[in-house]
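Coming up is one lone chain in structure tokens, specifically the form predicted alone.
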Amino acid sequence: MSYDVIVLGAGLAGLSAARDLADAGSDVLVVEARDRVGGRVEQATLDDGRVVQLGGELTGSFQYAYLGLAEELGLTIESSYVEATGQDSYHLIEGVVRGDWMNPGQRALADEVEAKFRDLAATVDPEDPWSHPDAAILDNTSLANWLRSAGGDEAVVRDRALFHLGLADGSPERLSLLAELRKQAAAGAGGFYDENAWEGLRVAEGSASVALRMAEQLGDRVRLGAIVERVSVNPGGCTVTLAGGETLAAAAVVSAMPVGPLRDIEITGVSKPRLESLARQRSAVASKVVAAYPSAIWEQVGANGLAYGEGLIGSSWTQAPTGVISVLTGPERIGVLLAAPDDQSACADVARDLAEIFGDGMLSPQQIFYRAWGIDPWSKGYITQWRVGDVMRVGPLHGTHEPPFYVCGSDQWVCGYMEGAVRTGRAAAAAALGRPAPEPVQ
């Protein structure tokens, strides 16, 4: 069969693109390898009826594309874990600390260094970091080394390491300074990281509901269990070959696939520089565990559920249903979980770390879920990871199109978040339609 546009991948980006294309009258087909839509957003219903998020779940005040789409779909936006009462927790080598683990002098120095970072971030254009006069220098400098050069001591570096390993994007010793400046510039250059801006909101019905509602609107335009093996791009028409040999034809192709699985597809008719830019991107190998308890057990020790750690758990935070906690294990620690004999053992490892932070009541969750996004064959990663030198290696072709081949997805934005998926998905649809990219409503 022949279509106007074939979209590769039914995550937030692919569904956002397909929805806009369909609304404009295009004959569009979305092909998805999984047996479900949503990509790296997924939700499950507990035995007691609570709905929990197993993939991406948080958004923030500057993420207008995602918030606008949720509003269009009739979904509800509410505050996230930032509203929780109690103290933050730190699982350090020395033990567990409630509240700020730094002493006042260390925190004051960290604030001074952050002010310098804020000023430098304001000089970076998030849409075009390559135009910065010192782009190559900034990209080839690690965040950790810059912190030291800016006057930070090892406590300042350790504080940032706790955060970045908790976020699952790797150690600041190997993180591109330019990438981090670009990321925070996109959020308004407010400092190292504004939790309210990035994570202060969530969809009350669940982030996966955004994907599910778009898929419902698209109906039979979404085809599940369709594994793409080859894509041939030509001005006169494109073909997409599925596993088993079936060939689909279209005037244009929109790739909404994560960069890892995209490398496994044979693509012809797209220029070598464009393909090399795509291939040079990388995603962090990380996992997420979600544990459900009868109540918010962490409150018994005066904690709010938010934790950063130097053990197996990189970070934890609470979900909307009372008694549910999310956990990330980052790329430099996930080996412990991947080496476990089975998922049950991996979950038990995480529960033991949770117990060290919040008390023995965390040892026996009612239900627990493990998603190794970093090795999932259809994601091969969590958020976009930018190591030293990566921004320049990927280059200014990042996120651009080569008609009739268009790209979108979390990996094609500043960093891997749901906002990036929606923003680039809708922009790819507009480009395919010959229209300017939509301006998110603020």
Ligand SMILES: Cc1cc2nc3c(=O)[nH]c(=O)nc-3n(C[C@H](O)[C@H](O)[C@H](O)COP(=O)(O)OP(=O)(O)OC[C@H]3O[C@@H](n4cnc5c(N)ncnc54)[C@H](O)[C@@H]3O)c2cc1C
Contents of the next structure:
Amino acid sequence: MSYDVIVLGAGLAGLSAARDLADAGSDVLVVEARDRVGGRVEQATLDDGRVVQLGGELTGSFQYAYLGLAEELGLTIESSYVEATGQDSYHLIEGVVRGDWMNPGQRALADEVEAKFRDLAATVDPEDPWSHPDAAILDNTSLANWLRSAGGDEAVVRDRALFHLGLADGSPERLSLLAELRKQAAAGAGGFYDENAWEGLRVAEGSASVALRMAEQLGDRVRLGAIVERVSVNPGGCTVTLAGGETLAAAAVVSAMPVGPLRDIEITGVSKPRLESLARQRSAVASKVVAAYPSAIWEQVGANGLAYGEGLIGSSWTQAPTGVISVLTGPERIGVLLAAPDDQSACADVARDLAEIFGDGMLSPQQIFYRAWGIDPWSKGYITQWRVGDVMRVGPLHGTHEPPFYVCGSDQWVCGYMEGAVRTGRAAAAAALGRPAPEPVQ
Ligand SMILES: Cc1cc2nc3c(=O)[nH]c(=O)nc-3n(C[C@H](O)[C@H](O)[C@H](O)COP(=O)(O)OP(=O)(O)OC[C@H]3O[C@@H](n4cnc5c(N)ncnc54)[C@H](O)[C@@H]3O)c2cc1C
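Mind giving me the form predicted in complex with the named molecule, seeing as the form predicted alone was just shown?
Every component of the complex follows; first up is the chain already shown.
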């Protein structure tokens, strides 16, 4: 049997693409390696019925493609952890600080440097950062070195390091300035990463519900446990070979796979530059721990659950159900968790750090989950990590198609977020249908 389109991967990107293709009357099949849909969004139900998010979770007001899709699917958008009451926490080498860890003078200098960053971000086109007259220079400069050259002192650099180690997208000492300018330009170039803009909202039913609802609509057009091993692309017809040897045929292929696992697939019939650009991309090796307590015990110390740390925990924040906290550990620190004898020990390591920040009550969660997304064979990462020089190495082929081979996925947007998955997924479907990319409704 031959399909119109085979979509590789049933994450948000692949499902968004397949849904639009199916709605347009295409005969589409999604092949998914795992025994579940959603990819980097996944949810679990606790013994007491609370639903927790183990992967992607948060969105923001400028992320129109994701918000629009959630609305189409009948889901509810609500405010996220940014509304929680209490103080932020900083887990510094020197100890725990509540409230701003910087003194007013340091904060004022940070604000001055941020104003310069905002002005520079406004000069970058997020769709085409390569056209910037200083693209190569900006890409070959680390965010940290630029902060110093813009008058920032070591406290300003440390503040950004706390933030980026919390976001788990790599240290600012190695993060491409151009990539960060591009990312903030996509959010409206308001300054440094603004948690409200990027993370101020969430789907009340749980972010994984977005994937689950699309999969419900697609029904048996999604095939689970189908591991793609080879793809042959031809204007006259493409083939997709699965583990076990089964070969499927289609007029076109949409790759909706993360950049890491895509490297493991043998692809023929696609130009070398296109494949090299895809292979150049890097995804941050990070893990997420989700710990559930009977109540928001961090409130007992006046904290809101949001923490940035210089220990094992990069950041923590609260989820929708009361008493649930998320923890990210990023590329610079995950080695400690990966070297733990087992998952239980890794969870205990994280709980100990949580206890240092919020008190001993954190040592005994009712339930705790550990997902090492960075080494999961079907993800091999978390969000995009743009090291110094990587934007130019990936080049302007980033996110482009080579019909009948179409490319989507969060990594094919400015950074690896759910917005990017939906935006590029729907754009890939439109391209395969010969239509212009949909304009996200604001
Ligand atoms: C811990 C964590 C926290 C995050 N937090 C946020 C957040 O708060 N906000 C936000 O916007 N984003 C967040 N993200 C990122 C966001 O979840 C992802 O960018 C997005 O879900 C990726 O969607 P995708 O469809 O592009 O890729 P994926 O979800 O990775 O989907 C790709 C699919 O391809 C499948 N696949 C891989 N290899 C094969 C193969 N060989 N054959 C067949 N199928 C294959 C995978 O199993 C997967 O289902 C987070 C991610 C993680 C891991």
